[in-house]
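Take a look at this single chain in structure tokens; it is the form predicted on its own.
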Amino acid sequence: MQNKKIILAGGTGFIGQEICNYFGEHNSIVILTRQLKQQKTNAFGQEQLHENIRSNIRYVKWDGINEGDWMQEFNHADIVINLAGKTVNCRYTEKNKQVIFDSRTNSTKAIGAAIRQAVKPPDLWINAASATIYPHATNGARDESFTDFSTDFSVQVCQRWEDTFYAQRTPFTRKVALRMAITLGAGGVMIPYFNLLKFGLGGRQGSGRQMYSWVHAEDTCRMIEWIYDHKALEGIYNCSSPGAVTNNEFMQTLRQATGHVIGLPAYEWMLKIGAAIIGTETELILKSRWVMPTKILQTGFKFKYPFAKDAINEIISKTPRKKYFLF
């Protein structure tokens, strides 16, 4: 894909600097921002952009809710990608689920009347959704056929984000939302679990047994480039790999890959005072999570890293080693 508009809502994150770092060699990137200094985002803090590709990078500042001049980036734009929202890492006060719950349907209907005022409105709109809106499953994986949905709290904030992106009327711009699993990369969600590997805290959570599903971040930018270069794709897909492991098999992989022997668990009374302390909550880690990617895989689309042990053994590669260890 070369020569494109993208607009990226929430680019600022781990994810959307995976997603610059993929498209913006040869394509014009807007990142929607709402210039929050110390704002935390899934990067952990870390910016990842490679120099090679700044120059094709534009910041346009906009507050996720309120029409302005950034409504104009949208016309003659080629794709939108919705990333926006406050990270779900953080304790589940009231509070903090309603601003949850305002910063993704908020964006999205924003987003929403950005590309309805657009003279040549976008091509392509793809909302970030999330895998989380699967219950805890231990007995098989889910895909997007699964309608038997719980109401717990995280389960309402994927249905109520669905629903706004889905309420927009955009006749002109292809929708597609992608149930997004945890994402792997050179950065994101790998720092965490660099630190434990550090300290010899590499082992299982809790039980163990829970199922831990993921995406390679370059998996997640080729089935973006594949959605829009395969125009009869709408809907709800799984942004999976296929290859979902527990996470004792998780643990144990980054543990090889990274030659660390000894790796001790944390227990679920050990991760709930844990995530009491750093501002969290425990769903997040032992919550099973067993997604399978089916309507992608119908499309004719393939993973580059189906398989959890090429996925870390790649990322290793091109990490220093002083990130996951102490010298």
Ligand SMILES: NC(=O)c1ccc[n+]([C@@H]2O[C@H](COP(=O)([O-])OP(=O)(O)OC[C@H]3O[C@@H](n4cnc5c(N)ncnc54)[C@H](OP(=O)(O)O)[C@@H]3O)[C@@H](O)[C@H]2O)c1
Contents of the next structure:
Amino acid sequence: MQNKKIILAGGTGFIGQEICNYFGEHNSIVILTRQLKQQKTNAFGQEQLHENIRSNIRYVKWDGINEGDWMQEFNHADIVINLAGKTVNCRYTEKNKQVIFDSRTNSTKAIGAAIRQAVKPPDLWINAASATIYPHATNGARDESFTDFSTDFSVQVCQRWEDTFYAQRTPFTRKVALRMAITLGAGGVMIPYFNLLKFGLGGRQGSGRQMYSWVHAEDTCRMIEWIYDHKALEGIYNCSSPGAVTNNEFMQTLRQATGHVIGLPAYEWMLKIGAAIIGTETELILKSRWVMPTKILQTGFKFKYPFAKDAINEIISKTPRKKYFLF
Ligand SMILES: NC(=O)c1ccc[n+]([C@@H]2O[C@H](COP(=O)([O-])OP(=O)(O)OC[C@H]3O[C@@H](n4cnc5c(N)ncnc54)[C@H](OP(=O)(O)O)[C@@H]3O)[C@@H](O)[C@H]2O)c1
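Having looked at the form predicted on its own, could you now put up the form predicted in complex with the ligand?
Let's see the whole complex now, leading with the same chain.
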């Protein structure tokens, strides 16, 4: 994809920066952010964005709720990608729950309004969604045809987020909700994994039998490009590699790729205490996430990283050793 104007709401985060790296050299990107400060390095300690990419990116302030000057950017934009939302990696207190809901629904509504007022609206609006919408699965993978959703908090977040997205009337803009699995790349979940490995705790978590659906961030970007190029595609798509593994297999692959011989397991009771201490929820680790990207495969899309081993090796190959070893 070349010479397109891409608007990235919440583009300062992990996936946003991966998208900038992928598209930024040949396209112009406008990042909507609540704070006009630019990160120069990512969590891996490398230059976050190359100079020639940085020059193609502008940062524009919005608050993720209200209309404002930022909406002018939507005139003549080609693609809008909305990634904005408070991280779910926190304790699910009532206050946090409300912000998790509101940050996703408000930003989605604000983008809908910006598209409606645009003189020439964008061709495509991709809204982040999450594969967490599918239930704890132990007897087979779920795909887009599944509709029997639970009332758990995280599932409700996903549903309300998608409902808000589909409630936005944008007749001249194609809409796709990307139900993303755990995304692997230069940052995100790899950071806590590296910290576990450093301290010899890179073993299985819980029983280790829970499934782990994942996607390499480069495949997320390739999927966005594919969806843009294939003008008939709209609706819900799982953004998950077809190669889900068990937690045990994932941790073993990670240990092999990083040269860690020993990895002590973390039992459920240890995770409960640890999660409370570091301010997160065990659901993020113990839920069995088993998802198939049936719809995108049916369109002929081919994943560059269908196997966890290849995805992890590629990420480790560009990670400084000191990130996953103490010395
Ligand atoms: N990473 C994954 O594995 C994964 C998997 C499934 C779904 N997702 C979803 O995909 C989206 C992007 O993921 P990510 O890992 O890139 O997330 P991230 O690193 O946490 O970035 C999200 C961005 O959202 C903005 N934001 C945070 N709180 C906000 C609020 N209260 N109101 C408006 N904007 C807010 C922030 O930008 P500013 O501070 O610059 O405004 C932040 O950079 C998220 O919505 C996430 O739930 C991620």
